[in-house]
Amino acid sequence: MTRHLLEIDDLSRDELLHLIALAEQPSPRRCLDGRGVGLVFEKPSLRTRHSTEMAVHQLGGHPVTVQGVEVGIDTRETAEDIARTLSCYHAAIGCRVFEHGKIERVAAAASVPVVNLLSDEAHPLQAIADVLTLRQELGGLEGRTITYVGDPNNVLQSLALATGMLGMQVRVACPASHPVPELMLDRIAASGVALEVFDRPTAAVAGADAIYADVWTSMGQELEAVQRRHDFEGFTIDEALLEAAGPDVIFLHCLPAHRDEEVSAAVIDGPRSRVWEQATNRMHAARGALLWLLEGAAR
């Protein structure tokens, strides 16, 4: 059975580890040797793209990227329709999408594995960056502590995931004008993970090894962006902030940033952030995850 990636949960404990441990090796099998992914973008991207093409070129293959507008998803032509072609071409097919239906559509209709690059509900291959880079910061990840800030979105739900179903504890500090969205918290539950929701930044970082932020307004959200300001107003994660957790807490960010909206210049220009290993491990997750999945089509 062809396997995909759609979302973190979509692989066991056991499967994530084995992925990652794909994603560290220095030099990976060339399993593309010879064959292309195929990588649509509805979404533009900058890491994305070039970690994601530069995992396909270390694994021997040939990526092949195409803008959502010379596709046309189910406007030229249906996801179906468009899932069955490249898996005429290509081994594997990954697809950064605006709404999370059209990826599984793909998935559905594909041949081939398929793999989110990022939809409006998921961003795995992120959270197995974020997690590759907690990893080399921290050591064992068992009974540490991370608190996301900010927006409960798609890049919540894959940390919480990844990082939870490791054995962190995993905070979330939103104003209540923005919650948790009630299917995050359940699908979240369902994976095992015990997610804690704090209405105040200050008490959900005591103690955290990690703070995480992204944007408050993504893209596709540029009309709401005054509103958003305003509805995150105490939010931003500063100097001040990174005191109260402690000495040792480290700073993540997905990127882009917005600097001095959801995290102070000094913050993520500043000697606790690791937004550019994070960026860096971009490109291994992007390989150990086109690694399992083409292992997994083989068996």
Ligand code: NVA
Given for the second form:
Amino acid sequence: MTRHLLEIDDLSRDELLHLIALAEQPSPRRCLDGRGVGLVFEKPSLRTRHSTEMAVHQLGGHPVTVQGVEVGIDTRETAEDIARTLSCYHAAIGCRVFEHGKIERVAAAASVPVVNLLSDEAHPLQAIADVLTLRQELGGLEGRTITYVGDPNNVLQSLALATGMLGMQVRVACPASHPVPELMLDRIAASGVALEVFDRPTAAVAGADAIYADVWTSMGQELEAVQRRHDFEGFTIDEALLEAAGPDVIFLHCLPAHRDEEVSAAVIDGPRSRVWEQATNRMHAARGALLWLLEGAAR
Ligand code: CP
Ligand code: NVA
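Same protein, different state: after the form predicted alone, show the form predicted together with this ligand.
Okay, now the whole complex, with that chain kicking things off.
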């Protein structure tokens, strides 16, 4: 059976740890030697495109990237036919899509592994980079606490699954106007992760080892940006909030960031910020995921 990585809970805890170990290998086997990986982006990307293309290169392969508008997913041809076509040329496929259901259709039709490069529900490669960063910064994750502040979105779902499966206490602070969706709560609970939900950030960060932010307006929600800036007032991560957490707390953000919206410039550009370590780890995460999908996964 071909395995795919559409969300962190496609992996068991042991598989996640195996993938992380592969990501941490300094000189992995060049398992893509002479082969390609097809990458399709329906949304903009800086980190994901560059880190994935470089990961393919480091494994001896060749990435071929196209934008969604070039191939016309479900307009020029169906997502299924695109998956079947890319499977003729490539050892793996990566897709960034709006609707999560679309990448599920790609995976169902592909005969090679498919990795989710972000959908409206999930961002698993980001979460793997986040746990690589947390391990580097905190050592063991068991019993440590991470607090996500802001919009309960795709990044939160994958982060909560990954950190919770590795034994962290996971908290989220979001306004009552943007509650954690029931489906997300159910999915996280089904993985055995107990997400603690707060409606104000200060109590949520007390004693946290890491505080995490993402944008308030995700790609595709741009028309809601003004309303969202209003809705998330009071949820900016600033130096006072870091102080409420404690002196050793680190700050994480998947990027891109909007300074003085979800995070103050003083925090993201300050001494507690580890956002560039996270960005670096995106490449290691992509390499680990490809290695696991191509060689490590039980079939
Ligand atoms: N963090 C992240 O996925 O960045 P990009 O959208 O630039 O790829
Ligand atoms: N939640 C953001 C993450 C960007 C990396 C979005 O989906 O746009």
